[in-house]
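Next up is one chain by itself, shown in structure tokens, the form predicted on its own.
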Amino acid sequence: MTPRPTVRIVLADDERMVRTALRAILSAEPDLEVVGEAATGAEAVSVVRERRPDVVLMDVRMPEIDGIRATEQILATLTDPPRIVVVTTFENDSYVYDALRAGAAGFLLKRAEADALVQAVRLVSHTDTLLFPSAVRSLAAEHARACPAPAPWVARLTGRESDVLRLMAQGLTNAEIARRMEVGPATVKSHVAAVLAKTGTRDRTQAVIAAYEAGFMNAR
């Protein structure tokens, strides 16, 4: 069995015993290396920049800057950034909710067991999954606005890329949605890549996101 490339993780969060507990969990896999720590948001932007790792964990609530800030930081000033998974206490914050909006791919209860953050950075790190798709969708159908404002995109959608997008909201991989939708996969990441354009967002996340802000899931 061919291994696993190595993925590299900065770890950010103001409590050094936390920093301290996912380091020893995820160092225990063999593919899986922390390259880097940061106790402040304006320390993970700087780490992040030396170390270029493939995935951050990134507290939402550090000194200095928070982890929202920071997270559209990286994004806005590298041009191949990392993976940003925020870890939060609470799953409903409202400040988890504007991380997603900035940019992270998704996010971790801090009580996660260790095999559901192991797993959720491989997830993260090598596929094109949606990270707990059904907690995305709650929070973004609690956090977006009642009366959202129409959204010109919504309108320049094909079917299928309409279809597409609805599947990704509920987790499927292109694979998933190649064999739903009885196309090639080659089709679906033509569709997936057009919903990313016609949307201006980055990732399925923010696609997701993008989607309930505009009552598109709503739509019928």
Second form
Protein chains: 2
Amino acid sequence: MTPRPTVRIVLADDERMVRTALRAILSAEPDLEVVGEAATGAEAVSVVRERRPDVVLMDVRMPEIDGIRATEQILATLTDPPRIVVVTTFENDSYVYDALRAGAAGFLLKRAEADALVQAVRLVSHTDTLLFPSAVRSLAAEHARACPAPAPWVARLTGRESDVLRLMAQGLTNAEIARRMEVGPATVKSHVAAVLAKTGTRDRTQAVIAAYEAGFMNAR
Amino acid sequence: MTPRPTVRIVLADDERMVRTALRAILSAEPDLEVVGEAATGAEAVSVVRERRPDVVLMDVRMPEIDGIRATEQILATLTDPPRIVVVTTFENDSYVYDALRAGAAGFLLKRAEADALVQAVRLVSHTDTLLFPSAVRSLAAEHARACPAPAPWVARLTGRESDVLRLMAQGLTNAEIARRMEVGPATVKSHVAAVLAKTGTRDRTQAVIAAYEAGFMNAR
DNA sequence: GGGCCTCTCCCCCGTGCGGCGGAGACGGAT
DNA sequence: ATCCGTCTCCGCCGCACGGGGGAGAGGCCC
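Having seen the form predicted on its own, the form predicted in complex with the DNA:
Up next: the whole complex, starting with the chain shown before.
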């Protein structure tokens, strides 16, 4: 393997014992170096600004400023910011999503084995690769929910009917749709009726709901 | 670090050169051993069944059966299945989602550095940790889109107004909502009017759209 | 006691909407 | 040549909906 440069690490956790444990694990590796610790989110921001580490292990729950906000602040204020790995106890924590949105480079469970921790830090330090607990599965499941297989009726809509439904789903009245499509209002009424029939709905509101639920609005 | 047991690996990729390159990279590590190769999805399934590796590096695009289906079959038919890492070329491949749904333990880009590859294999071989390319960001972004920060008007709705909007967004008429809430139709009309005012919409359809766009339907 | 908000309910009125039935024109299938 | 699907448009009818304006009961705050 290529000779590894030293990875400079800052630990942010409000519990001293956790920091000590992490330091012990990481310091045992010759290529990893803990260059700073912080017990609060605010402290984390200033310590990172000062020590310029390669990687930050950030606990989510901390006094004053939580790990998510601290992550945001670090990424927003520093040029060439460190890779931030968010650490938490429970994997179905909703913090996962917040952390990702905040720009965290990785996510780790506290129950992870020492070995995994060390390799995770190395991995995240020199790649754009995110690493992740099995909580990603729920993310993927959520994605599946957000992008359901298009309902059968979607394929049965004619071109104009799709256009009409799309405009309906933007809250336009029949008259507005007619103007937008440059056809007569009566034509729009016909298309709307066809859409209602094919979607099995009784009014435009239900049709719009069907469009959303079918992921019709996400397509194209 | 703890003494590492040997990680047995199967490579599945339809291009011989890719397999050769991966084998060269992985074999350079004393603790990694390539115990089999496959050029098609079907072959991958049988080779894995035969060699019982710890980790499979699976290309998505392969003849006969693609990597996703092969992953599904392996996970469905084998007890104590290997950890499967799906490999692809482009990171915004929609295969990412399919791979996760199929139960892949990890996801790697072909452009990943050798170093990252080696560590990824080690990491995935002995943890339940998924590792991931920056494509996760798009997943997270998608999640953010599906769960946008609630629009300011959401907090301004009273309890009953929220109830009414929720039922509106299920396609119910005012009369149906009234029955469902066990109040008079006139009451529902009042609440609907309040909802329209607070959401800045002009009819129930637009209100329902606002509810969907604000992630109001995902809440609770 | 007096505001203020919420929930409840009433009236009238105009209209956008959806249901019904029909029709002419174009084009592709057979 | 015939049928079928699509797009275009017409009239009529009933009603659910939304706007406007109001009102009483209960709770909360000061």
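Throughout, rigid core stands for the largest set of C-alpha atoms superposing within 1.5 Å between the two forms. This one's a predicted model, so the numbers in the text were calculated from it and none came from an experiment. Positions refer to the first chain, counted from 1.
A movement of the C-alpha atom of residue 187 reaching 2 angstroms or beyond is seen between these two forms when the two forms are aligned on their rigid core. Remark: with the core as the superposition reference, the CA shift of residue 29 between these two forms stays below 2 Å. With a cut-off of 2 Å and the rigid core superposed, residue 197 has a Cα displacement that reaches or exceeds the cut-off between these two forms.
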